[in-house]
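Just the one chain here, the form predicted alone, laid out as structure tokens.
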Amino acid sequence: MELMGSTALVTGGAVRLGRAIALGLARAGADVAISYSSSAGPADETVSEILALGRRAVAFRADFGGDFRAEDLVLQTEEALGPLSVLVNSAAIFEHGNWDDTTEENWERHFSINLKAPFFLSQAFGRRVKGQFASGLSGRRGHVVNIADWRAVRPGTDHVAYTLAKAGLVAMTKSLALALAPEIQVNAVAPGIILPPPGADDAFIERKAAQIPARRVGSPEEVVKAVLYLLDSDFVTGDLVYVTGGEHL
């Protein structure tokens, strides 16, 4: 698809992956929606990043874990940027739990902003874009990416609720890249080590790099660039593309 003149909305906007690829979708083009849930200062600049590049951007507050409506976050969107056509679904949390400590609280929250949440923002994504194409207010076709994990089909056996979720996400992805078509391309993408965790030392990255055949850890711009080549194609639907330096293998 022509990115140029589009609108985006991109989950998790404000920081790490997503804001990497709010920032690649307006190089591109696109006007970009950015949604978080406590990062508002880094909302704001990324917000501000977004206009100094020429295009337009909004973020709103979106509390997955809480009381969320996904149709209220299309609109505001539509309302604010015009028509969506680009869905991504980065927002995550990834926190410890194993299966003997894992709690119903853990389990709930994962599944509620990895899943729960991608899912139902994708159902309303997918109503306006089919009824847009249908009544002929717009023929730009639609696309949803969605961050997945590639542990998600290799899972081990720790953070157990965090990959179990992301293992649904990448069902959902080939659920829905079946009912949305033709309209919509559904896909996602699997990164392995692309940004330490939070306080990660040196010692950590070297570590893992020694552990994965490309023998070093990935960049937030490999990530936008798989996710650009899923938006260019108007092919590709329900795959899985892996930026892992192989080490998904």
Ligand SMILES: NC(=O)c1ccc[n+]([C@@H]2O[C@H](COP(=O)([O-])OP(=O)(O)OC[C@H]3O[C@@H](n4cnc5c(N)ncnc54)[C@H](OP(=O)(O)O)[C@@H]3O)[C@@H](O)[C@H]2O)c1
Contents of the next structure:
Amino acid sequence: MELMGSTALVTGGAVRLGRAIALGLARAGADVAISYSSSAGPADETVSEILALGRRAVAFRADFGGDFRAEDLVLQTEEALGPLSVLVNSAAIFEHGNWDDTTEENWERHFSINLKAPFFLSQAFGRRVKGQFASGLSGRRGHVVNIADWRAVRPGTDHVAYTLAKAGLVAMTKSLALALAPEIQVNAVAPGIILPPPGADDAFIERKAAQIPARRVGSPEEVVKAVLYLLDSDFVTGDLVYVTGGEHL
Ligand SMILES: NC(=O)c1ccc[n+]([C@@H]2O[C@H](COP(=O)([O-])OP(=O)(O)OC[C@H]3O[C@@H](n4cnc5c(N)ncnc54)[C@H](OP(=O)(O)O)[C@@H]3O)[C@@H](O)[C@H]2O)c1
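Any chance you could show the form predicted in complex with the named molecule after that form predicted alone?
Full assembly next; the chain just shown is listed first.
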């Protein structure tokens, strides 16, 4: 798909990986809307950086754990930037929880933010793109890229609600790839350790790197490349691209 002149929505696009993806799409020629929850200042900075690249940009606040309507976010984006053709579901939380201390609140927050929001955003996006395609309003095809995690397909015993919600995201990727074809491709990226959790020290990173076949942690640009590869392809759908340095093996 030609990204030049397209419009993308990146959830969680104000900070860290989501921000790198938003900037990567802008560098490839897309106008970009980002959603943020608490990072209002960083969202403004990301918007300014995209504008400085010569693309249009806008940020919308949306709390996926609260009173959130996916359709509103998609419509707001289209009102600001025109018909959407790319949706990247990157926003997520990653909170502790083993089998015996996971609470219902922890479970519900993970499933709301990490799975329910991506599903209903994809539904709203799918309706818009398919509707515009059928009515001839837009000849653009659509792409959804879900940012998953290798743990989704090789679950351990930690971060239970996070892992199960991400497993749902991988299943959703395959289901929607079938449901939304042929106009829309749906894929996922499964990163390994790219940006360590805030507060992680050098010793944590060295310990992690030693456990990874590539003997290092990844970089946001490696995830961006995977996203751009998926968006470039007109034939890959329902796929999961690992960006792990081999950790998932
Ligand atoms: N970092 C890694 O190495 C790594 C590894 C594997 C998978 N991943 C996946 O890659 C994606 C990005 O990871 P990251 O480390 O950059 O994430 P992060 O630093 O934890 O950032 C989380 C993002 O989700 C948004 N978010 C959190 N709560 C939200 C809510 N209630 N409503 C709406 N948005 C909310 C945040 O927005 P605000 O800041 O505006 O609140 C932020 O943009 C996630 O899906 C993560 O699971 C990351």
